[in-house]
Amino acid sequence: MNNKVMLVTGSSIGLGNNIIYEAAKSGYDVIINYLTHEKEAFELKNKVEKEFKIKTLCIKCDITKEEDIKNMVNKIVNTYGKIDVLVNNASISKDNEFNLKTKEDFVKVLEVNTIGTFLISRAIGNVMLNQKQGKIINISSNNAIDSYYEYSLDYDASKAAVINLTHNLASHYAPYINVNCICPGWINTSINNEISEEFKKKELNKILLRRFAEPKEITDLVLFLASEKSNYINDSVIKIDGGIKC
């Protein structure tokens, strides 16, 4: 079977892990990218291979390093001969009080979330351009649109830049590659375990649906944008946050 091939950056844990699982379930051959969570990455690889009988690669790659990206892209192309879908999911945050934020932390957040997204999109976008087909899906955040937090202003700025990058990539790769951007709000993932119940309640009251998203609700949108059903959707920014009322 000539399955479509999807790479999801930062996919060993969290939302990326869910995207890989649901993509494999839908018949994609998947590439799991990780940097630090090796154990979780290979557990996911074994799980989807066993359950869905698809072809999987598990690749350690720092998306801020061009040599790492080059090696990953070469391995994918040598294995599958193509890349159909790139999901730019990898990101970091370094939340802190305004006056305690450092230049080094701010630069690191921009380097991973914005520059890393650019570097890997360029490397894989050029492969897709040679194929004359492909889908790039950027994961930004509603923090980039209308939910601002002083503690995460560096993260917010980096994700706003991803939206701008989406527009420029769509223009550059037209008419062969669809480039779209998803802006999720709060998602029910393990990261929420670190948040106080008081803060959660405050955030829930801002959401018209009065709940956080389930990971699959975000993943379903990713898979829709990756599918042929979305072939006429391009250069779009889609907010999926249950309706935020700030």
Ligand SMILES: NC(=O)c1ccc[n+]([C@@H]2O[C@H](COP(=O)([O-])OP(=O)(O)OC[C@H]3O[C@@H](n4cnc5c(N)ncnc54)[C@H](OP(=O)(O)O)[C@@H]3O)[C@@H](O)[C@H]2O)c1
Second form
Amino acid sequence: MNNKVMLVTGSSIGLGNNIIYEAAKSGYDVIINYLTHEKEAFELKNKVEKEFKIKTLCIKCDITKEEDIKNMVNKIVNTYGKIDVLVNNASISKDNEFNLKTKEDFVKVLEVNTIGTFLISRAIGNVMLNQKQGKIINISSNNAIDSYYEYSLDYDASKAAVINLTHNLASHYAPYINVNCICPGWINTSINNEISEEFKKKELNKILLRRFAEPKEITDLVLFLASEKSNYINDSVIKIDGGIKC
Ligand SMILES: NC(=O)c1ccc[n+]([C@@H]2O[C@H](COP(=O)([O-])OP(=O)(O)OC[C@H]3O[C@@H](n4cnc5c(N)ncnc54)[C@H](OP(=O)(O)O)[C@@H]3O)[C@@H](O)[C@H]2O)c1
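Coords for the form predicted together with this ligand, given the form predicted alone:
Shown next: the complete complex, the earlier chain at its head.
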């Protein structure tokens, strides 16, 4: 046990699920957050509790709903008395052709990816401020920096806003909370199982390492930023994309 408490938003499936597993393996007390994938979230809870002999919380919370966030934060503080690390991982996309994009879909993407990240960071940031310590790690995307796709322009904009949010959060919570942002490129997670071989080949050609990242390669960076080894890294935006040349 390292006696540290980590919440990962959107950790029922995909990268978040991997972050929880690796954090639990490293001795963190972990809090799994889900919205729709309840079965997967509780399977993960059972798995890490059995393998690593830890106690976890598994909480349904829509990060766009302030009442849900309040209940989740209260539950965590009542159970553990503190929160050391927040990983803002929850995210959605509504990929579609330029002329078919709807205002409603664009608003929803911003609501979850940008506003949800702000609401949860503020709620937990205030707990961390009382503790006078904490780390917030935002998961943005390479799409926010130098990969642009018309299909995901709403997602790309929401993730660019997460970078900007990182800088404001870091300033607001200085000098007590380290706030950093990571920008992954393509990762071998379940949402990418459906992309066509043709599109994948085109994308692989843009990546200097000619492969997508394994989830563990991203979780290693998250755990480094969560650890004391990175105490002087603050307000940083870190690309982890194998080197993408568009
Ligand atoms: N995969 C990639 O290639 C890639 C590349 C660059 C960046 N990223 C970033 O990495 C992170 C994880 O990506 P991923 O591929 O693992 O995504 P994913 O498989 O689509 O998982 C998204 C997670 O977010 C949760 N979520 C969605 N809306 C939510 C809400 N309103 N409240 C709470 N939770 C919510 C989902 O919960 P439920 O399923 O339970 O509803 C799910 O656990 C995201 O921030 C993504 O932008 C991914």
